[in-house]
Every structure is written in C-alpha cells, then in structure tokens.
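Given as structure tokens, the chain that follows is alone and in the form predicted on its own.
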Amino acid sequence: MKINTRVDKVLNYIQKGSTVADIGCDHGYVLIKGVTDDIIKSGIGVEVAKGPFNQAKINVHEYNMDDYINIRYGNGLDPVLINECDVCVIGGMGGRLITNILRDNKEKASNFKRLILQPMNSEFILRKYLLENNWVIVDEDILIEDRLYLYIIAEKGNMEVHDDFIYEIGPVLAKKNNSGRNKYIKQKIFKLEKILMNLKEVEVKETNKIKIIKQAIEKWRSYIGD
C-alpha cells in the first residue's frame, strides 16, 4: 500500500472509532490505513473517476476490508446518505470545488461532526463559505512535500469575523508561528509581487489595483514571525 505523509496527516485529525466519508478517495488509502490502524470504524469512499474508483475497490478487497469500507461511484456527497458518517474528508481538489460539494448537499454536510478539507487552491472561498455557514475552523496546518498542502479542520459552530483578510490567512494560521505557516505566507507574497511587477510593466494605468495589491502584501508581511 502506497501510504504517504498526506494520508497520515488526515488520519491525525480523525478521532478513534469514527465513521468516515472520503470524497475523492482516489485509491482508498486513507480509509484502508484508518481501519488497519484501528482509527476508523467504517468508511465510505466516493470517487467520480473510473480508474481510481476501480482501483479503490480492488485495494479494499485485497486488504480484506469489504466488511468495513464501501467504495461508491458518484459525484461529491451524492452517493452518501444523511448521517451515514460523522466525519467527512475532501481533498486533492480546488477550494471552489470543495465549496460547491458542501453547498450542493448542504443538509448532508451539516450533519457531519467534523470536516477535514485539503484545498489545492482558492482557500479564501472555502474559508469564507465555512465561516458564513455555521462552521468553526478549529485547526489549520501546512504540510511541505513537493509543494505546500493546506489542511482545514472544521466543526459545527459560529465564529465571528472582524476582518475579511482572515479568509485569506485563516483564523488558526494567523495565530501560529512556524516554518510551514511562514513559507505559506511568503509564497502568497511572492505571487502578489509577481503580479505587481507585471502591472507596473504595462502601459495601461492600474493605479487602484496596484494600491490594493501593495496593501495585501503589507498585510501578509505583518503575519510573518521573526
């Protein structure tokens, strides 16, 4: 079984005895290792791509997990019934798509006790949706491998937002001070500085846009630890 640190990172946020829905389960390794390690009681893996779907079914059978893991073909939360699982894992896709999955099946999503989300981009959109729809972000973490992987952990509740920039940095990451968080911020600054440079090189006047980008860069810099 090709287990990587991303699988272990997800399992760190799952309480022992949980029933787990893994949306976009790929080859099913999160569920398989979770059951093997006695963390996950039972699981449902959902996959919309035929290749990974078929491989996940093969893997579940080869590891004798058929009584514990059910792999279903379908889109988002559609194949999962309300209250079938208490934890939902969605990762390996854009934040906009994760947001759409949660929004399109809002009633199902609201019945999970915990969401473990790993957006590949557009985390602003995802955080904004969560915090505006009765979710509290209880933890955020950065895993550095071939790229940065962001993890957002949410549970039901309410969280007040006094500054829209919190959707960018994240309410938990804003309070952390570690190398992963700082590298995440520096990457954001680098991208903004690149946009700023390109704007300055064009003849078209973008004075207001330049001002906004400069303000964003300074905001990001204010969070970098010593």
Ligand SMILES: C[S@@+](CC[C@H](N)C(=O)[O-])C[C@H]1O[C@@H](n2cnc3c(N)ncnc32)[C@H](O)[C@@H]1O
Second form
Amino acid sequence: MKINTRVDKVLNYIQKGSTVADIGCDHGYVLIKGVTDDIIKSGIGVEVAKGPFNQAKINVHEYNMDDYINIRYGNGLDPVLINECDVCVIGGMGGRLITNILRDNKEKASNFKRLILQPMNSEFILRKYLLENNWVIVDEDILIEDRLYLYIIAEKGNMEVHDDFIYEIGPVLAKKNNSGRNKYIKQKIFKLEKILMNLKEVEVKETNKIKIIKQAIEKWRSYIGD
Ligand SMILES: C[S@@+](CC[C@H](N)C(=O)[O-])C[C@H]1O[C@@H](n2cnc3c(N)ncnc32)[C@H](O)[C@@H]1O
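Having gone through the form predicted on its own, I am curious about the other one (the form predicted in complex with the named molecule); can you provide its structure?
After this comes the whole thing, all chains and molecules, with the earlier chain placed first.
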C-alpha cells in the first residue's frame, strides 16, 4: 500500500470506532489504512472521476475490505446519506471546492460530528464559510513534506470573529507557535512580497493595492515577531 504521512496525519484526527466519509477518496488509502489500523469502523469513499473511482474499488477488494468500505461514484456529499457517517474527510482540493461541497449539501454536512479538511489553497474562503456556518475550528496544523499541507479540523459550535485576518491565518494557527506554522507564515509573506515587487515594476505611484498588500505583510509578520 502506498501509504504516506498525509494518510497518517488524517488518521490522527479520527477517533477510534468512527464511521468516515472520505470525499475525493482517490486511491481509498485513508479508509483502507484506517480500517486496517482499527481506527475506522467503516467508511464510504466518494469519487467523481472514473479512474480513481475504479482504482479505489479494486484497492478495497484487494485488501478484503468490501465489508467495511463502500466506494461510491458521484459529486461531493451527494452519494452519502444523512447521518451515515460521524466524520467527513475532504482533502487535496482547493478551499473553494471544499467550501462548495459543504455548501451544496449543507444539512448533510451539518450532521457530521467532525470535519477533517485539507485545502490546497484559498483557505480564507473555507475558514470564513465554516465560522459563519456554525462550525468551530478546533485544530489546525501544517505538515511539511514536498510542500506545506494545511489541516483544518472543525466541529459544531460557534466562534466569534472580531478581525477578518483570522480567516487568513486561522484561529488555531494564530496561537500555535511551531516551525510548521512559522513556515506557513513565511510562505505567505514571500508570496505577497513577490506580488508587491511585480506591482512596483509596473506602477510608479503607491496605489491603494500596494498599501493593502503592505498592511497584510505587516500583519503576517507580527505573528512571527518579525
Ligand atoms: C488531488 S486528489 C486528493 C486525493 C486525496 N483526498 C488526498 O488528499 O490525497 C483530489 C481527488 O478528489 C476528487 N474530486 C474532486 N472533486 C470532487 C467532487 N466534487 N466530488 C468527489 N470527488 C472529487 C478528484 O477526482 C481526485 O481524485
């Protein structure tokens, strides 16, 4: 089995005995390893692409998991019934797509006890959606591999937001001072500085856009005491 640290990272956030829906399950390894390790009781894997859908089915069969894991073809949460699973995993997609998957089946999504989300970008949009729709971000972490992977863990509840920048940095990462989090911040600053440089090359005057980017850089810097 091609298990990577990303699979284990997701499994770390799943309570033993949970039923899990993995949306965009690809190869199906989160569910297969989770059942093998006795963490996941049973799972549903959803795939919208025929290739990964067929491969996940083959993998589940090869690992004798047909009694525990059901691979379904379809879009987002459409193929999952309400209350079928406790936990929902959606990883390896853009934050906007993850948000749309949750929004398109809002009632179903609100019945999960825990969401384990791993957006590849646009996390601002995802966090804003979660915090405006009765979810609390209970944990966030950065995994450093070939690139930085962000994990957002949400449970039902309410969280007040007084500053929109919290959607950028994340309420948990804002308080977590570890090397992954600091690398994440440095990467954000690097990207903004690159945009700033490109803007300065084409524009002579300090425009409002430049001012906004400079302010954002200062905000990010304040979290790492730079
Ligand atoms: C880059 S892979 C990530 C796979 C795995 N979740 C991971 O984190 O490594 C994204 C997978 O999500 C699937 N996918 C994208 N949009 C989807 C949707 N709306 N519903 C179900 N699956 C989707 C893709 O077909 C692809 O297999």
